[in-house]
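A lone chain, given as structure tokens: the form predicted alone.
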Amino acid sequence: MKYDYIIVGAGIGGLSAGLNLAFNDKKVLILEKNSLPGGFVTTFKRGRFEFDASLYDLLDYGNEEHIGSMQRLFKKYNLEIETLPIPYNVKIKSIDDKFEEVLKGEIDDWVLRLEELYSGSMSTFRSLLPVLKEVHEALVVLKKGRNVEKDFPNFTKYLDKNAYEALVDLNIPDATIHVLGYLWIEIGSPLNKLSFIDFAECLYKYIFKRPVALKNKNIDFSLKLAKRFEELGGKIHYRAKVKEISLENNPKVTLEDGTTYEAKEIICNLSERYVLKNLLKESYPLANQKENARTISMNGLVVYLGLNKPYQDLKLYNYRYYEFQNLNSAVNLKSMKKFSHHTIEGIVPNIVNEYASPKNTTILVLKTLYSSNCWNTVNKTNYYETKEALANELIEEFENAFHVDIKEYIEEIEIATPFTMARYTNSVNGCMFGPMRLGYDNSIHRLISYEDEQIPHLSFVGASSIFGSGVDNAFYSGYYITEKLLEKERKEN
């Protein structure tokens, strides 16, 4: 059977691509190897707890005053998504720096707190805000294919600078840079290598568009996107694992059971490296060179805990917790090359959503990342022993770092490793962020070189696409890439 477009992978990028194409009356088929849509944006049950796998902050959604691109696209597709506001409520601890503080309240509140900690932070940080706005406005113009050199001098000035270089140039005190830079762990690249443009856009979304949380579970969100896609005329085949993609003559996709589908264009919501090495029948030297020049981001261990006590009794008063060995991201990254290190992310969904778990219980999600291939030493014989030992170590580390007692209240526990991630989404080495946005391989240069690096009849959406990791970036990539394909189609016709 022939389609206009076949999308491989029903992750958020794939669903977004399908929505936009179906909205434009195209004949679209999504092939998903799992039995449910969403990729990492999914939910699983253990006992009486329902754990969301990944999505706790939906960026670029905004509010009535500052509508984000996510909210605009939801309205376009007539999607009603229930959300909850997320307060700025973050506890940060650094062992080497002997730093432990809570940043909370509105933006002015934690700017004042930074000023108390480091004199001079307030004025320099306020001077940063117009730069963040300029970067965002330049990106909007650039995505429309227009020139940005004349009207956006700061964008041009900092285009090829990393986040650390640019913040120093903007006179942000060094200590303030490293406290503000705690977000690097969410982007997956250290400040001395992360493009300032990518960092500025992320910070802009946090400050001006205000992240939100989903009122319902991850899987409800993904299923709602899938249902709307089908209402618009699209088709999804689940448990349809792709074995081969061929682009010669008529582009086609072959499943493991031998079923073949043809299309004018194929879109992959998969790791680009996985597709090039495992699925694509033909070889494209330029594409392989580009992909080999990219740096795969970190993988990690995630521990999902169902605790049989309310968060107030457990003294878990903050929505997010971060522990670092060192606030300097470049130094900290080096410590993350081994299994045992002191970098932890913790999140307590109940702080925002009282229905996150049953009454008088708490969900705590702990994550630690690795900047090396230390998991290569793990095999079938020591896998379960290793992951359980690491999970126990992570729980103890969190208890000691934030002075809480949670171990005796654990009712349910689930441990996800890089092998879990790789099995579920085919991500290379189980990485969570797609390729790192380092040096010239950042979202701007990917955007500018998109046409030159395009493989005929094959496109990528999601974390491996132009805008990098994050649900908002994945969703927007699906929209942006399909808009490019539709524009090309209109020109050809």
Given for the second form:
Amino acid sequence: MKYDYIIVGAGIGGLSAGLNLAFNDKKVLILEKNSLPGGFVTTFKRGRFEFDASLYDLLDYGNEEHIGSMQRLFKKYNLEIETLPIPYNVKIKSIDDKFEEVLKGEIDDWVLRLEELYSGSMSTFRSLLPVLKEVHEALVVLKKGRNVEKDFPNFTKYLDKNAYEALVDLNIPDATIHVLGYLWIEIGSPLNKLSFIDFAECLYKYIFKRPVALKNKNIDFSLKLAKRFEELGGKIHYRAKVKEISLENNPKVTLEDGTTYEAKEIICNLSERYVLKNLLKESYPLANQKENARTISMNGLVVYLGLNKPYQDLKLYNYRYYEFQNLNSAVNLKSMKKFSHHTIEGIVPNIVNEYASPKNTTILVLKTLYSSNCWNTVNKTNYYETKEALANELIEEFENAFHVDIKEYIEEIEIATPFTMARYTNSVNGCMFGPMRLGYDNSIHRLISYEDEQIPHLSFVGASSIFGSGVDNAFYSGYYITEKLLEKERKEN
Amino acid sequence: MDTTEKIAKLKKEREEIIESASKRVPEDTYIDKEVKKISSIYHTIITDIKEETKDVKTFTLSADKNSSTPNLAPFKAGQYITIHLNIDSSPVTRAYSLSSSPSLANKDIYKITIKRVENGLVSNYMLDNMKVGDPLDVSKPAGEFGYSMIKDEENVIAIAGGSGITPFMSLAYAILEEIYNCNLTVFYSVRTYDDIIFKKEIEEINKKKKNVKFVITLTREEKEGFLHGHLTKEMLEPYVKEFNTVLMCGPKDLYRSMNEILNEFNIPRKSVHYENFFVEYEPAEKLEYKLKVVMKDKVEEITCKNDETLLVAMERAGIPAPSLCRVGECGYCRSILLDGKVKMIGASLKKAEAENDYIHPCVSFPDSDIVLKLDI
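Taking the form predicted alone as the starting point, write out the structure of the form predicted together with the partner chain.
Next comes the full complex, and the chain you just saw is listed first.
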């Protein structure tokens, strides 16, 4: 059977690509190896708890007032989801800096707090806001393939600057820069290697289109996307594991069971590295070079805890908790090279969503990241032992860092390692954020070089592709790439 | 520089960095290589069969070194594997708890212990037909049942009914080998002396007087050295401490009676774990329905009795439906109910799955004619 498009992988990027193509009346087949859609955006059940694997803050969706690009697309596709606002409520701690603060309330409240701490924060932060808007608007123009001349002097000025350089140039106090950069420590891009354009676009979304939480579980979100795709005429085959992709002559995809499907174009919701290594029949030296030059992002350990007490009793009053060794992302990165947990992220979904877990219970998700090959000492003889020991340490360090008691209230626990993530999603090295956004390989660089680096009849969407990780970026990549393909189709006809 | 010039400069820089990199296909990392060794099916060979009682045998399965899976996956004490057989040209599976030490998996060995079930298709086939040297395909170990160093207490009380003893043998070895640091008392409820599985192993472990102890009660026989009758509060009392973790594996009746006893000891819900072992369902009236299975490229119409699951009906008809735990827990068999009504016994469905008409065919009994979407 011949399709217009075959999409390998029903992650958020793949579903988004499928939605846009099906909306444009194309004949689309999505092949998914698992029995449910969503990739990382999934949910698993343990006892009376349903744990969301990854999506807690949805960026770029916005609310009724501030509509994000994802919401705009959802409206176009007639897709409805229920969302809840996420207030600013983050506790950040840094060991080296002896820093411990809660950023809470309205934006003016916590910027005022930063001003109290570091004089000059408020005025410079205010002058940063129009720059963020300008960068965002310039990117909108650039993504439409138009010229970004003249109207965006700040975009031009900071286009080749890293986030740290640019923020210094904007006179933001050094300590404030590092506090503002906390979100990037999590992803592993140090501010001095992260493009200011990438930084600004993310902060723009964060401030102007406040993140929202899903009222329902991750898997509900993924199933809604998949269902709408099918209603629009698309087809999904689950339990369909792809063995080979061949592009020469007629592009085709072969499953492990030997079934072959042909299409005019193939879109992979997988990392380029995975496809080059494992699926592509032909060899593309330039694509190999592009991958070999890249740095794979971090992998980590995620511990999902179902606690048998309400969050108030556990004194877990913040939505997110962070403990870093050092607030300077470049310094902190070095502490992530070994099996220590000096970078801890904690999420308490119950703070924003009363439906997150059964009454009088709390979910706490703890995460830590590793930037080197420390997992190389883990093999089948010590796997379960290491995994439990690391999770145990992580829980204890969280308890110590934030002066709370967690352990005795654990009713359910699940631990995800890089092996778990690699097996479930085919992510290379079990990494969570695709190729790292660093130096020459930030999202802005991928965007401007996109057309020159394309493999004929093969495109990539998802968190490992052009716009980087995050559900907002994965979803947008599906839209952006398929728009490009549809445009090409129109030109050819 | 203006924007166009800057963009050109950035592109050139990028191009140069990419051009200096190797043209070879990117290599697997250590993690990638390890993950590639994990398979959903492992090919093993039966290397030993031991008769435990007149209707129970332990099968030693060793990795088939000449196959695509020369090494077996590790497991945690309490987990199960699902065996794959082809009986009378029907693909069938059954899940069995691993009864061997987790450390034996490092030597690529699993052991499962199978009890003959009256009219049981697979158990009879295994006990009567399988011999040393026969190949057997098994799943990757799975299941949540077992001991957690993080959330469980140091004093562990295990309650086993009949062949429910198997996961606790594995746990006992794990504790004796210091994989876990805890005290284990296994209460093993069994009909008669002759029905005791692992008699010799249990005797040896009890002789060591270490941190693992077995207490056997015979429900249908009185014999010196053994307790008599169903488990009571008095039998457990000496072993209950301030904080306890209770693990149970056996028939549902046992869980019901034990829960009453555990309530008296005030053991909190979070400290009691059950292994789902049996699916028990008896329809009021025996009926037969039509079952239409919509697969990727074909549709098959078969029949399904209301005292058998949709999974069993599909297997009988030769449809290779996926299955793993067969007790509704793991979700591996999930399929969409396009039309009809089913009685689902103990399926662990997520809310969104239930809202989207997903069912677990392994625990679904038909209540009408059925149309099922099965993605194979």
